[in-house]
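Starting off, we have a lone chain in the form predicted alone, written out as structure tokens.
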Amino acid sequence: MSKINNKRIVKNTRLGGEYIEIDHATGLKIKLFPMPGYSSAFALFGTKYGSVDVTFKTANDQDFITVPNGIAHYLEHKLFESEECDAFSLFAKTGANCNAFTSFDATAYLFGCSQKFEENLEILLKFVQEPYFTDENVAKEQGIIGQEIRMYDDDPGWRVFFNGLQGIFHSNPVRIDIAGTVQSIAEINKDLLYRCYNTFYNPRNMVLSIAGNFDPDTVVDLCDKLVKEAPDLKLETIIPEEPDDVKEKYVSQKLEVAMPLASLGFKINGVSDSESPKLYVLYNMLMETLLGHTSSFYTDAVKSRLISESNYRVGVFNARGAFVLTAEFEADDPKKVRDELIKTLEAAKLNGIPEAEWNNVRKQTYGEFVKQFGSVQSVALAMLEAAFKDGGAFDLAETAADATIGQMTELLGRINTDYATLSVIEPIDKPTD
């Protein structure tokens, strides 16, 4: 007898697609998007557990506990190992490509294959549910991850971004590298890993998302057989309260760069987790319209050599409790660029958003979402991310299609340009002869 509690078909007439949502008896959410005619399948088995989840409480705890930064990423590394072998070698035998990632909000394990789907899914479901931590293998990983942290410490693109987050946020854990610090990972041991695993790798906190060429009934049968029952832990997590203002308006560091590399971030307050996916799409459209590669600002800034034509991009950074509009660029005078970017946003508040340019961006954005539904990997990832926000895989495309200039104007008014941090990576001074 199947362990399905509920099953729904989610359809979208505008995109002409549909997928299956299943509430499994174990609490696992299953998202299945069969794509007839495709030669491959892509699967993600993820948990709503990221680097920001360092303070949490379950029904078994009297009070909240705080664990070292970087432990979610550390756990991801260790979960591929078992007493006999590692999951990479198992997938290598089937010809599948496997990997994993840890973000601020989530951790996911994945594979893509064009054959032996059932065998690959069984490997995925088993190794993610069979942790194997020892004092020895945990200690060994500290050196490996420590090297990874030090490598990113010397990466200008990585540092300009994280230095900016540290300038913007007072206490939100997004200001700490996803991998943690050399000091924080030194505090991690097998008992902490098991504690976090047993808390967050509960099927009630997890999603299985699959798209492409596969049989949905096979997936359900394997989940019935392999997904383990677990109690409802009444899990609670805490993200510290943030003041409205930024911690620092300017931060800088010197590294090996040819010219200054900068990141400007505008802190947007009051964005709830439930509304963040929609606002992510809308603010991306707004930033592209006013400051993106097709904007008057970009054309004039490149023509006047205010910014370098390369390495310029605008967008939105979004994590639990954090929402930031970003502009990254290379320039001889980053502070002047910051002033011009702010001036452009303030001018748009007075003069309005150029409607023709915005319409082009809206159509392009919607077109990019439509294109994503032709990729098994993009579809599976879209379902996973939406599930962690209690939304649907078609929601972002619908947001882009239905966006109005009135929404853009309202969102523009929410940008307080005083709440901005400029992060700069400056060239190392060269010694003179």
Contents of the next structure:
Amino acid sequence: MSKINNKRIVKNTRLGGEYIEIDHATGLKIKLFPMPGYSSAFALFGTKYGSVDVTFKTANDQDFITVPNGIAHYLEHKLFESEECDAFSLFAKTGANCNAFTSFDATAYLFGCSQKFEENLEILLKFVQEPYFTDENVAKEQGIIGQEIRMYDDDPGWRVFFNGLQGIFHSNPVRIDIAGTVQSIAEINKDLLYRCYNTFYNPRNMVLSIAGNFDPDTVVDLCDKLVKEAPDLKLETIIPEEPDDVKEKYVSQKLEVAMPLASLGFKINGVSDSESPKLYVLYNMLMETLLGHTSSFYTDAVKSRLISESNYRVGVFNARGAFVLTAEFEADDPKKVRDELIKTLEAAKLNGIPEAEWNNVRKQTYGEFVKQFGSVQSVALAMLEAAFKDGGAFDLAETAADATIGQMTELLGRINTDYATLSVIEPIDKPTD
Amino acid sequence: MDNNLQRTRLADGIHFNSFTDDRYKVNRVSVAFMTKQSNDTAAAYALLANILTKKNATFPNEKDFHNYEASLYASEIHGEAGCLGDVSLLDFSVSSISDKFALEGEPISEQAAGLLLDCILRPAFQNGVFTDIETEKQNQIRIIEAELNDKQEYAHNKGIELLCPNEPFSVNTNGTIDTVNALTPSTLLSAYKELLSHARIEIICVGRDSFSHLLPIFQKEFDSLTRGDIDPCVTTASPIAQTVNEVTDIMSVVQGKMVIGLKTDYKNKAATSLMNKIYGGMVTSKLFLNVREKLSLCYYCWSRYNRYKDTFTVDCGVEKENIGKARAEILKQLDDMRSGDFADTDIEVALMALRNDTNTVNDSAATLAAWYTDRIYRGDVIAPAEALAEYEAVTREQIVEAANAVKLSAVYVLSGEEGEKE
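Can you now output the form predicted together with its partner chain? The one shown was the form predicted alone.
Complete assembly follows, chain above in first position.
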């Protein structure tokens, strides 16, 4: 008999699609979106465990413990290895592409294939559930991860963003690089890895999300066979309390760049985990309307050469306990751009949001979501991300389609332009500001 | 999947190609201009890719233009100046959602295709020339200056310049600061007119809905062009040199980059592709498993094969004290390929990966359009699945021959300030 506790079909008439949600007896959430006509399938096996989850407690612990930064990412690297071989080699034999990623609040292992789906899924389910850490293989990984950290140290786009997070947040762990630091990863050993693995890689904390060309019954059969039972650990994680204001209003670093690269972040406080997906869509629309490529601000700023046309984008950064509106740009005078961006937001509070332009952005945002549902990767990822926040894969598209100007006005009022950090990467040969 | 690309000649050197499949949510239309690549025209083409995609005669104001794109449900007009071997590929495209998904029943696809045609054929002229040229030139110069921000790509391009000096393939498709500065309204206009009259033009439509209604529209629009001699669009293999070009640049970087350039004159391109896969083209390749995994010398280390130019590049990110060791190991792995030191399972794995890649091409309108652009240029229009046969016919001996034909030709190093510590 199948180990299914609950099974639902989630339909969306506007987008013309449907997927299956299964609550597995092991606690694993399974999301299956068969896409007829497609040649490939894309599967993600993920855990709600990211770089911010460094302080946690289970029913077996007396108190909360704090582990070194970068351990979730380290674990991701190490899980690819088993006692006999690594997962890359196993997937190579089936021709599948495989990979993994660690974000601030999730880790996922994935494959894409157009053949041997069942074999690939079996490999994925097995290697993620069979950790193999030794003192030797853990020590060896420090070299590779150290090089990865140093590679990003030279990346101005990455540095400007992370320096910005360090300026915005006082204590939220998003201010630490996902991979940790060369110093923090030196503290990682096999016992810590096993402890984190056994805490967070529990099926109750995990999601399996698959889209494309595959048979849902095959997935359920394999999960019944391979997903291991685990006790409910009553897992609790803590994100440290964060003051409303930003830690520093201006941060800068010098790197090999031709012109200053900047990131301005507005800290939005009080956004709960459950409301964050909806606000993510709505704030993106607001930022695009007032400051994006369709706005008067952008056209005027490019024309007056206040900003460079390339590498300008506005958006929203969202992780557990962190919600930031962002504008990234290249400019000779980043502080002047910051002042103009703030002035534009404050003017909109007084004068209102241009409704016709906003409606165009609403259609644009909805159109982008429709496009997303034409890609097996995007669909699987959308289901995974939604599941970690107890939402549905169609929710974001529906939020965009049904958005109102009233919602925009309310959200604009929540922006405190005083809670802003400007992060700048300056060229090495230029004098500091 | 059968090859059901519909191909229709519209005029001399102009074809309309379409492929419909209801798996897609979008309809994608692209117009590709193919012509000889050169230092003289690269800056102009790069500027055209930008200037033609932000306004036109109907929407001369950029803000109105972008708002119209947004109102068509994210039907953004995209322009890109790239290359296929020695040939410049200036590609304009729009990807719009199928009308079926419009919130208010708008005919999005036809309007989006109309917007693309307006951009290409009816630019925003003032007094018969392009407007705001000086601002566009400054934008382009900033793009060129920003190349430095991505050290990996920067080093790769430097490696190509060293590998294929003075060949059209090594021309920077962004142009150079000097060639951008030299552009005038009249030279830009001439470059635009030259394209319309002499370039080979391929219109490629891939998407959910039938494109039959667009064919007469494109026929009418392109019929009105005055066409001259059509550019033959020839690429030649890069000649093998007797010496190795070596350059080291010093910059303030934490991690160095090395690009090793190689050339071949082996004629069996399928065997050479498989050789590249086994050598450095996949995560179980010799370079990945040995240089990165076993010896931890580089965070990334992979090879790319360009079948048009018969060139390879091995790119790696490496600490400055390991540059010498990494170079030696990368070349040792090539020697191992030459002496046949790889397993039959490596060939099977490479074939499986190629099968997977080609089977997946159809799942995105953009990747299928790129596939057909490439195959049309080669003059060998086949569906992705049909391309596998030539790889499956490759023997182990041919892979060894392919490896033995490879010659070291260039080494570019971007290093930190202290230089290499041996």
